[in-house]
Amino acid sequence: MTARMLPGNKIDEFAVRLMRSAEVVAPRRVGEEDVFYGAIASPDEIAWDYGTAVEPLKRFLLPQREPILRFSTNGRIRVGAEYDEQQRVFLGVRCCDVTGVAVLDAMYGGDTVDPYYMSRRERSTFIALTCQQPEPHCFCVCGDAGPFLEGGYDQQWTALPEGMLVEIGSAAGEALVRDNEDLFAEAEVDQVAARYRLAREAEQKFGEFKSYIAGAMRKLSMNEVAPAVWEQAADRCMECGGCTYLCPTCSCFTVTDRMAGQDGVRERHWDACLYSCYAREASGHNPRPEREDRLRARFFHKISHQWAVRNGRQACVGCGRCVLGCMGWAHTPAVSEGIRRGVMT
């Protein structure tokens, strides 16, 4: 592991330097308790002592409403694509959210590259902040997405009494240290040892709330979950889309054209697989007409073996936002256990 120390009294100066050349997105407290990721204008805005941000990072890489091209039919057809070329540094974001970006990378930067997504992704640097006190709804340890990461970040910071232990995970992360060499110090052996001790302690703090991803993956992949599990979960689902919009890895979208005279804009915006009209075909046929069909498909695309093989890992990062955001309690430990067991208890 390549690690350096950023003393506590140098953290603000480092953030200020980052803001000179990029938009810095960090956790910001809104009100007394809620924390959202957002662009900062001062290091004083950063909420270092937070658990989980209300929303994941995907809205910065896949905006909820995104113009992808503008066109005109005035005289002759003219089409022009639009790309976001803003440099961004995501500072102090949680490990589960960095892992969520890796899932999006597999979908939008794999065999078929999405140029709009990649325009943002290639200009983004991620500085993860390890989580030493998981919240009650968190189960990232079950999803191999935290509370400490072994890779997949540009830098990973761990808070120690004397400052931040900075693990370097990429050339971009190394460049940030090299360009600000005067702020960093060599990491001592005992500081690195403290990082691993804190990681072990954090993993032991996860309570009874667990998502049994391994067991659920086997049941889902072998089609061994009883229909009653999906029926009971569907009875609780209100089709509000909250689980989808709060999930770091859900990225279903639809595309619309809007006209103003002879000028138009093509936009894509978030959609949700739980909506009754999402899978409806042009013929009018809907392959997932019932709510339980749509719930089963959503879970399959999160944690089935087939999906994990195709994309490199399961699509659940254990952030627990689906549990917090579900208005009908369709996402609960009971449902997770029901999928794992194949029957609802």
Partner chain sequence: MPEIATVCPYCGCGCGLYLHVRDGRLIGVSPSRSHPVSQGRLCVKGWHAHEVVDNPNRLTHPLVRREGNLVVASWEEAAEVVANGLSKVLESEGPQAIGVLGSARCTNEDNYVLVRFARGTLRTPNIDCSARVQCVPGPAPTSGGPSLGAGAEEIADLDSADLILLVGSDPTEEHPAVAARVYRARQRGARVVAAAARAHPLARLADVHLPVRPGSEVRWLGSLLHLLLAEQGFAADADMPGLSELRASVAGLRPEDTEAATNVPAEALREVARLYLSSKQVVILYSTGLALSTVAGPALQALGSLAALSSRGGGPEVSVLGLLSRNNLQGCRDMGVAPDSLPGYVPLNDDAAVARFEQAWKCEVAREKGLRAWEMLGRVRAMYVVGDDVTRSLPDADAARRALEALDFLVVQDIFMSPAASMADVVLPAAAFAEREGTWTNLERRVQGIRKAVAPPGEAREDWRIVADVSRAMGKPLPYESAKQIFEEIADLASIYAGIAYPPAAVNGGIRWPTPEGRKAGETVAGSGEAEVTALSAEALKGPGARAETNEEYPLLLAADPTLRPWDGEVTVCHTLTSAGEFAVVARDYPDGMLCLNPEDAKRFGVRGGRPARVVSPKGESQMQVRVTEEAPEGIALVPYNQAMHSGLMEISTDPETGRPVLAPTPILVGPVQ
The other form holds:
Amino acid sequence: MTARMLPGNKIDEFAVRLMRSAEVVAPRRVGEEDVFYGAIASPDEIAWDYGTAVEPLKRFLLPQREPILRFSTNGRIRVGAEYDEQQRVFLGVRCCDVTGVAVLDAMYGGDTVDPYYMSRRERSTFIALTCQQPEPHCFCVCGDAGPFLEGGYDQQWTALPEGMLVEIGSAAGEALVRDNEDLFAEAEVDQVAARYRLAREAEQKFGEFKSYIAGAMRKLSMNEVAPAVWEQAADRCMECGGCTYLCPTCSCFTVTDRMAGQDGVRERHWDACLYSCYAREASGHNPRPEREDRLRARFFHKISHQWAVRNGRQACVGCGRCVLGCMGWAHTPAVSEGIRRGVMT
Amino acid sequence: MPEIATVCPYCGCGCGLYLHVRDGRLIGVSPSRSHPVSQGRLCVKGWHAHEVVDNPNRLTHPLVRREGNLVVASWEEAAEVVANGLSKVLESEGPQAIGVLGSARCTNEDNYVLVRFARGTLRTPNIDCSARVQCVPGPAPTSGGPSLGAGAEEIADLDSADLILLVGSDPTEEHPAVAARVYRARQRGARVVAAAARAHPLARLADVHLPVRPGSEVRWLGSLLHLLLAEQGFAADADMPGLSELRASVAGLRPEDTEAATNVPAEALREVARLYLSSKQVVILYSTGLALSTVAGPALQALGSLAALSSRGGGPEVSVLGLLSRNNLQGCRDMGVAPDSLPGYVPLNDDAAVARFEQAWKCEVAREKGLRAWEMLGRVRAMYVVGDDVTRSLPDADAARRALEALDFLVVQDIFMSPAASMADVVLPAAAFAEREGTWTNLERRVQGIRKAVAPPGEAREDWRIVADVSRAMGKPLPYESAKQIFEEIADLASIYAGIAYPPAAVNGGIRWPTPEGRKAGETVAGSGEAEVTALSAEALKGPGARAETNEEYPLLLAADPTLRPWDGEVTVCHTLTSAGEFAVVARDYPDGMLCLNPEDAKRFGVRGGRPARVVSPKGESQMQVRVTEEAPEGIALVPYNQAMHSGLMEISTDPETGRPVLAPTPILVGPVQ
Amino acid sequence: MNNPYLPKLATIQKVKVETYDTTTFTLRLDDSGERKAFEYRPGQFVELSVFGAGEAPFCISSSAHGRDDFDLSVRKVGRVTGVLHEMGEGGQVGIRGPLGNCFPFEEVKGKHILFVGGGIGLFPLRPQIQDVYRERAQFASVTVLYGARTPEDLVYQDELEQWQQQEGMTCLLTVDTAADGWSGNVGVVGSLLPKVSIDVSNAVAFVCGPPIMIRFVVQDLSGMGFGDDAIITTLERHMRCGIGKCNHCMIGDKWVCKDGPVFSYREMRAMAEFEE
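Based on the form predicted alone presented above, generate the structure block for the form predicted in complex with its partner chain.
So here's everything in the complex, that chain up top.
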């Protein structure tokens, strides 16, 4: 591990320097107690002490609604596209959320690259903040996505009494240290040891939703799920779309054209595979007419071995936002437990 | 990407949400975890609330009908045309010939200014809101007072309940934020009882599901009261006013004897009685499923009696929570959008209170009792309609449409070209919820501020501003400059809102009225009188009567279910799109409506799921797409209420007290389309 | 950056009405360089943009041989196809593709080739039929079975006549419901299968049509002795992006748009949903 120390009194200065060349997106309090990742105007806005931000980083890489084409039907048709080229540093974001981006990378990269996603992704740097106090909904331990990461970040920070222990995970992370060498100190051995001790302690603090995923994955992948589980899950799902919209890795979209006079824009919007119209074909035929069909498809994509292979890892990172956002009781831990036991509670 | 905290514009729950804006456009929605109602959750409508605002079909300019066509006009022209049109009717027919409809979608400020416009400028007492037909009539059960739902009940009561009774309520469809709390209560061990003909998801998960035959709501409640009083030895307070009459009215309603009429198995009802008596804290939820029943008033009285018996008889603590359908239906009523009161439920015969309004408004106020929304149709000559559509909200939709067509003059303010707007002489484009400030009041009386995130499209503006412009054109300017100013006047005159500072921040869940400062007034209004019980009327116990009996010719009962797809056809939800803008966020799989049939009935009548069926009733004939589902009980076909209104199939019954029209269960014959 | 969402502009060259609700549009890419680069195989599809109305997937329904334009046969069912049907020659549309995989060709040389089409399921089969017939000598036999609901629903009527007369090819037609003047077979397309006498151990069947027809025909073919690898179909799904990003066409662990739309029955059986 390559690690340095960023002393407590240098953190703000580091953030200010980052802000000179990039938009710095960090956790900050909005309204009463809601924490959202958002662009900061000053390091004072950063809420270092937080659990799970209301939303993951997805919105910054894949907005809920974005133009993908502009066209004009005035005379011969002209078509053009534009890309978001803003440099962004994601500072102090959670390990589960950084891991979520790795899944998006697999989905939006690969042999056919999505240029809108990749334009943002290539200009993004991720400084993860390890999690020392998981919330009750958290289960990143069984999503292999926290509370501390072994890789997949540009930098990973751990809050110690004397400042941030900074682990470097990439050339971009290295560059940020090099360019601001004057702010960093060497990491002491006991500081590095503290990081490992804190990681072990954090892992002991998880709540009720632990480690159901592996068992569920096996049954899902082998097609051994009791059909009743899906029917029971269907009675607990209200098709709000919240689990997918809040998920760091759910990234289904739909596309629509909108006209203003002779100028048009083709926009893509988040979509959710649980919506009854999701797979409906133009003819009206719906291959997944029942909610249980759609739940089965969603969880197969989310946590089957087959998709884990295609995406390079399971799509669930265990952030627990589906637990918070589910209108009913059909979130990933509940359904995973249902799959494992053969019955939903 | 700043997040703008506001309130969801759809149902009465009043969830907190954040709007995301980029380049002056709404680009998304996030939930609020710290909001006391939504707690980090949103339903499908809330998640797409930006779609209703940023929608290419919005009205953007005033439209005036010229030679039969609606053409774009300036605000000045439009206000002039409206002023002239209304003045003409005023001169020739008098103020009683004008009807005004306010909106359960619009803000308190809009509705307040509209009331002033109606009763002050136009001097007409005919002001109402058609959604009131969908809201709960009759007494609020726990308070015994007028229909406010103004007890201490709140959604959070569900968090500590050990028994939840859903009476004609399917919150998964109507009030998702409430359903979320029921699911969570169930997970921690609370018992759930669902009384509804349709086996909706929470009914399927319930400890007991009572598949109540539509129209027999009072009868099964009577049986339950009988069980508690006569069989289960419920220790009722013998001194309670009305107890002996109640006892007498339910005597002999043994569950075994009511089973055939109610479809409620006796043993299931006994189980409910046992659960009730073994509980400490009971929450009873009701919504349109009960409120739009043919026996709604007496059924609510029965619930009230149940709650009152408990509170005086050492039974469980009971909260009865009436779930209002629209985001600001509560506020609409609070603001006096009603034919029989002024803002703050000030009675028209309270001289001193009315004088305060006259003083503040610097005009005389129409003090007569006016016509209800459904009474206006066919009786008034001109209507001024704000964010309302009687062709979508009143049971006899076709009659409503004909009545609008027959008007001399119709003005509609809305954000979309609703069916009513398309018939208007003048259409005035309003700002949507994210384009303006103001307050809404949710079903538990949280007054919450909404915030402006983007500019309205074209020349659309706030409803209150439009109304004020029209009033000015009629020579009676209303001196309002901001929502804040209007709200402060409301808080001053409508004492139930006293002590609420503007804006009550949505992010905290706003402020519930009455505040300590407004409590005295609030209690007066809510009627904190003695708990009392009432006898069940023999008429109501009988149910909808012979017209709702099936027979050889019409062997199936058709019931309009207001809790099924409650948002179908609603103008804002029609324009809240998902999946490539092809489908409204609800009703995606059956975009043209549906007839829910039990598999047995589908087999018996030879119709197939997904195919159209021919439906014949004594009233008429129609085609409906069949959905075969176990949700429908055998022998009863269910259609969404909004669809039934337009089907021409249903018998319409009239509430004897209020004249309120309600769709009654109707016998039908179903068969395949030839 | 290469942008797979950017459509190439194309112009409608010809509009041929097939039936009351289907039309064949002949399209030619506007840019000559793009035209040259546009190489496709039978079974592949394109995403067609009708600007302002949206985008929808259509299989290419003509063989690429000797043409610098291509056909899309389209049934009028939704918003995009509705607007498209109102466009005439000279109308401009957008094309993304070709997308997806294709029918096996080299691999099935030497075999008896059986095509079974139902309704508009003949659209994706047509280029393969044309290519196979062009190299007729390379195949043991060629049989086309085609059924539609009524005689009015039969597409490519001129070509069907030609196929029926063409030497070295058997083409049998059927309709579910006959009408006046129909003297041919009546019954579902599967009812033609008993009339086929080929050595199924050296045969491959290409099947395309509505889901219910595919299910029954596949059953019949299996009964005749066709192996799971010898039954090939194209699946239709709600393919929004065409490049495996939007996930609308996902079945089990496959994207129809990217891993398909051509699948063998063996692959389909492995897809969790096929049994539905």
